[in-house]
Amino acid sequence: MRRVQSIVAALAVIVMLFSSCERYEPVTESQETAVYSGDFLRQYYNLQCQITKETSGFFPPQAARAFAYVGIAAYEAVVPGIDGAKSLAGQINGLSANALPKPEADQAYNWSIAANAAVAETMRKMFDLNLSEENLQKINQMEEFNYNQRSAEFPLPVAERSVAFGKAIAEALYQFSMGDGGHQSYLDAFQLPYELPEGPNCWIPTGPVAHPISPYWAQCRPFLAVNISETQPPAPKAFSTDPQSEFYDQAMQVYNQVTNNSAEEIEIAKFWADDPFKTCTPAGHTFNIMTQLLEEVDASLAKCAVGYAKLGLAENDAFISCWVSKYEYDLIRPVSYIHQYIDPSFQTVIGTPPFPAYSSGHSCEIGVGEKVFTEMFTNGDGNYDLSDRTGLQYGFGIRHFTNFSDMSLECANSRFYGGIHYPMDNIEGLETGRKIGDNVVNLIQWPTVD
C-alpha cells in the first residue's frame, strides 16, 4: 500500500512538473521598470540601515553619502526601462553625458536583475574597508536570492547580461563618487589634523570627542552646486552676553524649554535623536520614512528607484550645505554657553553631538524629506496621514501626522526641545533643506512613475 503510495505521489510531481513545462515561456524581450515589484530594493535599504549602524566611521554626513549613491545606482541601472526617463548623466554635477554605460541595443535585458546586481555592488563599494564579514554574507545573500528568484523565467544569457549591465552602472558611479570628496572618509571621519578656531562664540567639546566630525565635509562635491551657492542661511544672531540681547534669548529660549519640558517633548526628542551606532542616523531615520511610504503605496520598482535617487541626492547635498554654514560661523552649542552664563548644573535631554551649533543637521536633512515626500506622495499640499513607525526597531512608539510639514517641524522642534539648538539654527537649517528639496524635485528630469 506505502509502495502504491509513492508511485501515486511521484507520478503527480511528473505530471507537475510537465505540466508548468508547457506553460514556461521564456520572456526574451525587455519589459518595462514598472512590471517589477520593488520589494527588494525596500529590503535592501532595510539592510543598509542595520549595516550603516554597525559600521564604524558613519556618522552623519558619511551615512547620507552612502544611501545616495545607492539609491543612484538603483535608478540608473533601470532608467533605460522607464519609458521617456533621462539618466542622471549630463543632469548632476560632474557626470557627463557619456559617464555611464548603455544597455547594448536590441538586446533583452531583466531591469529587476540589473537593480539587483547594481545595488548590491554599491552598497559593498560604499561600505567597503569597514564592511565586516557578516554584513558583507548578508548583501551577497540577499543578492543571490534575488538574482534566483528573478531569473528563473530569462534565458541565462538574458539574466547574465542583466546582471553585467548592472556591475558596469556601479562601477562607474564608484569611480565617479572617488572624486567627490567624501572617498573612504569614514576611515577618516575626523579629518584630522584640524586645528578649532578660538574665541567666546566658538564651538568647543560637550563630550569626550574633542574634535569635531568633517570639518571639511563643506568641500565635497554636491550633485547639484545650487544646492550650496543658493542655499546658504543668513549670518546667526551676532554672538553676545549680555542679558538684553537677541543671542542671549536664543540661549534663553533654551534653557526654558528644556526646564519645563513635558513628557510628549521630551519623548519627541527622543525619537527623532537618531544617534550615530545607535540607529542609521537622521537620514536613515528619513530613508526608512520613504521605504515605510513605498510599501504603503506598493510601489513598483520604478517608482522606488525613483524615490531612493531623489531622496539619496537631496540627503547629501543638505549634508554638504549644512556643513558648510557649521564650520563657516563654528558657532558655540547651547549646553556649553549656558554652562558659562546661565547655569553650570544645566543638562541636555539628549547628548549634544560633536559639531557647531549653526544650522541644524536634523532640521536640513528633514527638510529635503519633506518636499520629496511631498511631491511623490500626495498633490502637492502635503497631506499624508503618516504614522511614523521606524522608530518600532529603537524601542520607541509610533508618531502620527497629517502631513509633511508637521513631520519635518517636529523634527527640527525636537533638537529644541532636547537642549541642543537654539530655535534659530532649527528654523534656518529647515528652511534650507526645503530650499535643496525644492531644487532636486524641480531641476532635474524626472520620469513619471506610478
Second form
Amino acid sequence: MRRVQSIVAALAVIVMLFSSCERYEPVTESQETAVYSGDFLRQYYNLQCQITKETSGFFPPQAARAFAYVGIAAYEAVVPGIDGAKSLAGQINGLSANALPKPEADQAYNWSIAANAAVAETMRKMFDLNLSEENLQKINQMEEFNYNQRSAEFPLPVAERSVAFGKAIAEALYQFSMGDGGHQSYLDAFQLPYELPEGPNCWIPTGPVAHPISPYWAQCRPFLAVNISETQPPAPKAFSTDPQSEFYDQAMQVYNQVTNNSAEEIEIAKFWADDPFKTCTPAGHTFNIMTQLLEEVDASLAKCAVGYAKLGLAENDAFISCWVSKYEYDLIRPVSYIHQYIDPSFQTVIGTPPFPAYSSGHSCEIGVGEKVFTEMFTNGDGNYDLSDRTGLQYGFGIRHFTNFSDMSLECANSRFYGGIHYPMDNIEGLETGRKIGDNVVNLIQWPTVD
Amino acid sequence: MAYGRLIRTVVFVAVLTFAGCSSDQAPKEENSGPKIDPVVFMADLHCTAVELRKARFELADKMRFMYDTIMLPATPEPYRQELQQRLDALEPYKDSIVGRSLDLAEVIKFKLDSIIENELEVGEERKAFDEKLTRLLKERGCE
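Here we have the form predicted on its own; I need the corresponding form predicted in complex with its partner chain.
Following is the full complex, with the preceding chain placed first.
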C-alpha cells in the first residue's frame, strides 16, 4: 500500500512539475524594445508598398509623406523602451517637446503591441479616404493577428494600455500631419488651378497628363528646415538652343546616350523606373531595400523603428526639397527639347513623368537612401554586399552592389539612360539627397540600436 | 478583378498564417512529398513574370508613342481621333495585364520571402541562391 502511495505521490509531483513547465508567469514589467522582433514592422511596410500601388493619388511626394508618418509613428510608439533614446518631439520642425503623449509612469507596456497599434492606425489615416475596403481589411487583419500573437503572455490591462498608447501616438501625429501642407493631398495631387509658366525653357506636357504633379509641394513643411534651405542646387545650365551652348550639350548627351544604349543600360533604366503602370514609387523601392537590409541583419523592433523613421524623415524632405527646384526653374524635359531642336523622332526608353526636369527626384531620394543605409548598415564606408531582389516579383533580375554609393549612382544614371533627365539633373539631385540624408542622420539625436 | 481580389486575399491570409509559424512547427520532411528545388520553383514563377513585364513595357511604349503622335502639331485631326480611339481600346487590356502582374507579384514576393527567411542563412547560402537562380533564368532565356 505504501508502495502504491509512493508511486501516486511521485506521479503527482511529476504532473505538477510538467504543468508548471506549461504555465508562464505573465510579464508585468515593461521590457526593452530591443527584445522584440521587428518582423511585423517589415510586414507592414510590405503591405504599405502594395497599398500605395493600389490607391489613387499616391504619386512620389504623397507616397514619401505616408511612408514617413508611419515610420515616425513606429518610432514614437517604441521610443520609451529604448534606453537613452529621445523622442522626435522637440527635435523636428513644428513638433513641440510636449506634443506627443507619454506613457504613464510606473505602468507596464508592451512596446511591440504599442507599435502595432500605432502603425496600423497611422496607415489607415494616411490613406484614409482613398483606402479601398479590401486594403482596409488587410490592415485590420494584420493588426488583429499581431495583437493576438503578442498579447497572450501579457495581462490584459498591459496589452490594452499599450494599444491605447499606440493609438494616442497615431492620433497626435495625425493632428500634427494635418498642418504640414500635404494633408489628404492624394485627393488633389495636381493642385489645380495651376497656371503653367510659358517660355521656350519651360516644362510642357510630355504625355496625356496635361498638368504637372503637385506644383505647390515645395510649400509643405519639412521635418528639418535645413533640408530645404541648405540643400538647393545651383541654377541649371542656362537655357539655349545654340548648338555650342552648355545646355544644348546636356540635351545632346541624352540623345547620344539613348541612341547608343547597351542592353544592360536599358535594363538599368527599366529596373529603377520600377514599372510603367504600377509602382509603389521610387521612395517605395528604397523602403523595400531598407526592409530587405533589416531582415538580413535580423533587426530588432528598435532597429526597425529607427530605420524606418530615419528613412521616412529623409524621403519626405527629399521630395519637398526636390520639388522646390523643380518648380523654381520649371525646366523643359529632354524629350521636349530634343523633339524641337535636335530630332523630332526621338523616343525615350521609359515614360517621362509629368513634372519639370531639374533636379531628378529619383536621384534625390536614392541619395538619402545611400546615406541612411551607410550609417545604419556599415562602419561608415558604405561597403555592403547588396543583392537588390525587389524587382524579381515584377520580372526583373537581381542587381548586385558592393557599396551603397554604387547603388545610388546607378539609380541616378538610370534616368539618363532612360532619356528622361539631363546629366545635371541627376548629379545635382543626388547631391541634394546626400545632404538631406546626412542632415537626418546627424542633426537628430537617434539612439544607437542593434 | 473579383478573382484577383480573391487571390490577393488568400495570399495575404497565407502570409499572416505562415508568418506566425515558428521553425519547429514546420511540416516534417517525410510527410511533405518530393521537395521542389526552391530555385526551380522561383525560376518557373519568374519566367512568367518576365513575360508579363515585357508585355507591360511593350504596351506602355505603344501607348506612349501614340500619345506622342497625338501631341505633334503636324498630326491631322482625323488621325489624332483615330489614335485616341485605339488608345481607349487598349485600356481594358492594360487593366487586365496589370491585374495579372500584381497577382503574380504577390505570389512571388510571398514565396521569395519565405525561402529567403526560412530556408537560407544570411550570406553564402543566399548568394548561392541568387547565382543559381540567375544562371537558371539565363539558361531558360528569362531575362
